[in-house]
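Given as structure tokens, the chain that follows is alone and in the form predicted alone.
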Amino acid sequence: MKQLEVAQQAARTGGAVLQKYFRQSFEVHTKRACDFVTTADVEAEHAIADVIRAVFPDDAILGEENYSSDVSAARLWVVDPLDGTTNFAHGIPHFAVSIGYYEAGEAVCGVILNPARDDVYHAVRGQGAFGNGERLCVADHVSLSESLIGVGFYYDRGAMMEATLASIRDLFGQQIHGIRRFGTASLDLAQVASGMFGAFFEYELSPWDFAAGRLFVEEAGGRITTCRGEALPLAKTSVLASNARLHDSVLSIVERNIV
């Protein structure tokens, strides 16, 4: 489909802007405590909008820098060019462009990269989700004790933060085999697409985080929901993201401890 080629496209022009600032000496400001924002994330949205209204110029995006539209949009391309700014502003290779198209609120298709590693996932909706061009399926675990489980921390250094803290400490008491924190919430989501996580939970997210991940999720057969079990909205939210078969087991962990 055409809107996929544009979001393969614009992933591309918008991680060769990554890869030009990557380990070299970039601007970062501070949008908040420990939440940053760097030069190539604002050049990189520019890029990745260009491409994008180059060839639909009528459709509305949303974007984490400097692109604000209305999540009800008929037609609403969901961005986020520098998902992992943390790792990016540290050296660590683990960062994407994430990029999904929507269509009167409801994912379509949608693209994550990362280009320090050439890794790229897509997923169109009916037509399932792949991995550098292998279908991805999520993990066949039916108990926690099989499973790792995938968290992200919000940038709040209090209550949430206890939350999240307490949920993987429950979690650990069903004996999971670990958890692993990466620090891009887009790459988790591919990987509980991919099988690697038996889920992930993060306690707040913004729209432009899961808008292409969600997808990958539902497409690879898994479940994505807000961590209360409500249906997934296109706004900041918590988000729990399973391979279906553990999603309650998680869920009854994460609701309890959400504040």
Given for the second form:
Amino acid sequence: MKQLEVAQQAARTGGAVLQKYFRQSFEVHTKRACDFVTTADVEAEHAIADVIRAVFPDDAILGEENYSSDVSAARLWVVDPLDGTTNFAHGIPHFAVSIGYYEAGEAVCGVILNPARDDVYHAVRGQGAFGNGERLCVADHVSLSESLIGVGFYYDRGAMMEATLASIRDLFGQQIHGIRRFGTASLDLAQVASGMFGAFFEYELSPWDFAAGRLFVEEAGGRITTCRGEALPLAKTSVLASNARLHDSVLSIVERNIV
Ligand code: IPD
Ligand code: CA
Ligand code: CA
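We have the form predicted alone; now please give the form predicted together with ligand IPD.
Everything in the complex follows now, all chains and molecules, and the chain you saw is the first one.
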């Protein structure tokens, strides 16, 4: 599929820009408290868009930093040039380029690349999800007491953070193996698809954070909804992803605490 090839090439191009700046000195700007954008995000996003536009000049692009197409576009590329900016800014090699390609609002294919580890994930609707060429499959856990759960904290330090902490406490009450906050939503979703996390939730994400990752969860046999159990919109929303079997158990906790 041509779009997958272009997404892979664009992710590699963006990843090379990120690697050029990683652990070097670069400018960090604060978008709002604890939300950063770096020179690397902006340059990587332009480089990614150039690769896409060279092959598909008429397609729409929605990118976190510079491209604001409507999500209802018939052919839409949703780009997070640097997911995990806080990790990147602190020299932690856990960040990603995430690119999802949509037709008429449906995810068709996606690529997530962690350039620091050279881990590359790709997924195509109806054809599966893959990590470094190996087919991905969600965990077969049926009980929370067998599971490791991923979580994300939105930049909010108020009610949404309190809700997140309340859900973490309630999950520990179900004897989960542990909680992980790795700080890169696209990779968190890939980790649900890989079976490392039984589930992952965050009370607010943007479309570029999960546009590609949602397809990995679905193609690996999992389920992804909002934290109220609704179909996931391509918009700012809460996100709950799981191996499907654990979905209702985690949903009952995250929905109870949502604000
Ligand atoms: C962030 C990361 C993080 C999540 C935040 C996102 P960014 O994206 O995915 O894991 O918790 O809500 O905004 O800002 O690094 O692209
Ligand atoms: Ca992001
Ligand atoms: Ca970003």
